[in-house]
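Okay, so here's just one chain, in structure tokens, the form predicted on its own.
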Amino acid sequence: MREVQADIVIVGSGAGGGTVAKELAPLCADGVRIVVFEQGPKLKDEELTGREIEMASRLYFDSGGMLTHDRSMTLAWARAYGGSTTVYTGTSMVVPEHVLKKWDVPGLAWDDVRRRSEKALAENNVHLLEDELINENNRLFVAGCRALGYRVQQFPINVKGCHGAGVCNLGCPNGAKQGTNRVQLPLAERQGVQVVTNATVTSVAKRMCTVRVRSRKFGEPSAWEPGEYIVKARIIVVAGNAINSPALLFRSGLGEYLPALGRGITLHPALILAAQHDHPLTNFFGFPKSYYSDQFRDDQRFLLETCMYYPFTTAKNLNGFGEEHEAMMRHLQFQQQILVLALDEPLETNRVEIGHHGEPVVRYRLAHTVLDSLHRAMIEAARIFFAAGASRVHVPAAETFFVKREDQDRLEALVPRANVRPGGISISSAHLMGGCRMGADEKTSVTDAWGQVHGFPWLFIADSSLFPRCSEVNPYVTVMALADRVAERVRERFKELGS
């Protein structure tokens, strides 16, 4: 086993791991080592394909397939260079003054957190899509709720040059998408920084950490060679995510001193609904994630956005097989897609643990709340699609594979409550969060507000793992804001924890 020496270690190099490594990048110039080690690969321009199956397998953990405990959702996040900012459809958005106010942490101030915030949405090109680039798919989801006079909003983004490929989450092939893979880590290693690309933290301590590289046949070649390393650090940032993080200091034996490790994850459990209309659309070309609408965030806690997923990932979420299944996935370019996001609480019980082998394990029980969430969802979400004119749409928990316009006053006898049950509808996750809460009690919370870990003066969290309870919006520039105050605590402690 190798020995490496390092001064900062960063685990992880998405929206925390990349922005924190960005803002210590000057620390370089004074013969500071920042290395940050990224699990998957750098993929090159030219191996962004846009092909599903192969860039789910090579951008995501367990090709975006893994499942909770009971199996009843599935959770996808990236594993590559810039880590989920890779494939995320590029919202950015402020986390709302209510849900800071929800989450309680002295020593967080909105006006902190939303300064923070403004400063990536002006580094990562944030802005709102021209009109003229905005496709059918989405407009028709503004006439729809429009027709019904629900509130709907464009959704900010983070893309510079977009062609309209409209693959988004499998990594833009037009390098327009401003994840920390274009902005925060190029600035970084350019100062310094080195980003280790293919390489597993396998546990952490005080001064140190374990590190296994791996050799893949695809991507550019990692900066160092396969093996394990044993790497010594003053300080350690961890930036894996809600499910990795709290993984990692679980396998590290930190678990017995942190009480609340682990526990009150979120996850905004999500579902797709499909509609047909009698004439194609524009919706696999176009950016595909332009408009939201919160209408319904306050009383019956969900989200509503438009979307339009790949062939796989959109049969994969349609209830049902046989003909109608087949005749709705030949008749793709008639399809329109609203995505339902369920805004959920953060139960003790929902938790991140490890295996027998050390692997994460999320045991998360889908609340009768959030399942009364996504029922409502749906219904609400088939009345916009027949606002919009389509003739009939595919509800998940409906009786029947489609709901046809002559029904839709009929939604609430035909969608039951009853249907809506974990492992009876297709129920997935990308916004992971908490795990790693911050707070002022060691015992109800993991870190204090700026991300350093009670009890553990050299580490610190920096990602959403630090939520304390859902963000109610992506949290993508929410973990920027954060990991920036991560930062700043880190500069101003270096001097000390290396003493």
Second form
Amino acid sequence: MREVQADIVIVGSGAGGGTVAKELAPLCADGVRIVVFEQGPKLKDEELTGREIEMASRLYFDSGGMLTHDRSMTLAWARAYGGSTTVYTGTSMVVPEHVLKKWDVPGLAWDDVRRRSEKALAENNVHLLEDELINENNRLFVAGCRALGYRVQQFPINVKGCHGAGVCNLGCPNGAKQGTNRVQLPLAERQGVQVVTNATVTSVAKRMCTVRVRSRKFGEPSAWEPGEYIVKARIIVVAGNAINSPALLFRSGLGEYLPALGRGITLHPALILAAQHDHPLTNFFGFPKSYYSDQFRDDQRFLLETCMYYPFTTAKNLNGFGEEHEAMMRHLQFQQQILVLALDEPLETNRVEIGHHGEPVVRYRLAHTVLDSLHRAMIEAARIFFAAGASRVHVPAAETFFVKREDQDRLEALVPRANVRPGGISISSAHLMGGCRMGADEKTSVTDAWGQVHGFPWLFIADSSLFPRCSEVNPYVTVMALADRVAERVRERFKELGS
Amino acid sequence: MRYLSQERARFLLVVAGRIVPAIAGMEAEGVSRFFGIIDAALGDRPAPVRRQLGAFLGLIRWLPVLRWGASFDRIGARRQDRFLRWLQRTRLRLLRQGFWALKTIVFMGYYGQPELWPLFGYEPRQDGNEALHA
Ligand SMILES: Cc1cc2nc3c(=O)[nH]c(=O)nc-3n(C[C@H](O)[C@H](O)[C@H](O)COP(=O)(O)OP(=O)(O)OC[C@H]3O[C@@H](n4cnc5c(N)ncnc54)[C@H](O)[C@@H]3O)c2cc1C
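Now the other one: the form predicted in complex with the partner chain, given that the block above is the form predicted on its own.
What follows is the whole complex; the chain from before opens it.
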């Protein structure tokens, strides 16, 4: 094993890791050696082809289809230079004050998170898309919501020079989306931070970690030779996401000191719903996600967003098979799509563990309240589709493949709650939260309000695993805001720890 | 196929033809792309998942014997569809989930082929905004 000396190690280069790298980068001018380890590749621009299966297998862990332990949900997260910000859509939301109140972390004030979120919004060029660039899939959602009197808002998004390729979740081929791969990491690298790709941190211990570097057939070669390394550092910041960070700490034997490790994860369980219009729409052209409705956030606990997915993802989210399914797929241009996100509670039993080989295992049971939310959401989304003019709607839990327009008044009867069963419909998550939650009590949390792991002054967490409950909005800006806080504390601690 | 025996692959194609009818009429090139995608996907998955797929295919093949006295490939299209619909709806969660996984693999093998996208009217362009007002 080769030994390398660093000062600060950052594990993961996504929303959290990328932000910490950028914030700490000025230290490099004083000779501080900062290394970011990223297990995924850095794809070359020409490798971002927008082809669904190819991009999924190169950018996502398990091609975006990691299963929960009970196999009722798939989890999507990217492993790449830029982490999931390489594939996120880029909707940029500040966490609402009422959510921070529920988080109830002593020392974590909403004003502070808001201020840091606004810094991230400015850095990432967040703005509202011009009206003439909104496609029909999005316009129909607005029309449907308004016709029903539902609240509907435009998403602020973080693109620069977007040509509307519409394949945000496959890595932007135009480099328009402002992820850490485009903004924070290049900035950090210019100041001297080293980002080592294809490098998995296998364990952390006091002031050191072990790293395995591999080679891949695609992407830029890693900055380090393939092999095993021991890397010494004064501070280690773990930002591997809500699944990998708890898993890394478990693998490193820290579970016995941290009773809350891995617990209370939330996932915003999601459904992709589709309807058919009588005429073709602009749906996969243009920016895919411009509007959302939080009309049902407080009483039914779900959000609705526009979306438009690619052929395979769409096919797998339509329930059923055979001729009807195929016929709907043959008319992709006629489709309107809506994404549902259920706002789940942090149950203690929903948790990350590790398997025999140290790999993450996600135990997540879909609570009845979540299934209730998904059921209500299917019905409300169907109403919006019809109000927008759809001729028929595919409701995954309906008794028939399509609910026809003339049956729209019978939705409640046609979509029985009993049909919303795990394993029967496609439920997925791209918002992974919790597992190393912040808090004051060492029994119920993993870190303090500044991301320092309880009892380990050299170890910090800076990613979505810090969330004590779900964010109730798309999470990346909040991840960046928290990472910004963590970086501030790391800077102070670095001085305190001396050499 | 590296991860499915020839016999299993042949049977998978029979089931796939009920899940996406167009697969039954696909030309050799399409079939080879179909298996290429599935093979690569299986290669990325842990060995137990690959074994489970093989076992589930075996189950689909032989379970119909209990009901119709013949294996899946011999019961005719209508019964095949009925059986698959039952798998989709059954209260037995493992079977339901197994069928969901199988469908997913079939959809991946078929809808994951860029060569077929024009058939579904899916023709993405890097300058999609240009097409908005075309
Ligand atoms: C398809 C998709 C669309 C999304 N769209 C939006 C959106 O529009 N708006 C929004 O707010 N949020 C969105 N999100 C969610 C958002 O991307 C995540 O919440 C955010 O990126 C999480 O940040 P993170 O730092 O926790 O993890 P990530 O960004 O996932 O980064 C973690 C990184 O750490 C690496 N890593 C993990 N373990 C190790 C290890 N042991 N060694 C080395 N490297 C390691 C991983 O490979 C990964 O690259 C989306 C997510 C997905 C998947």
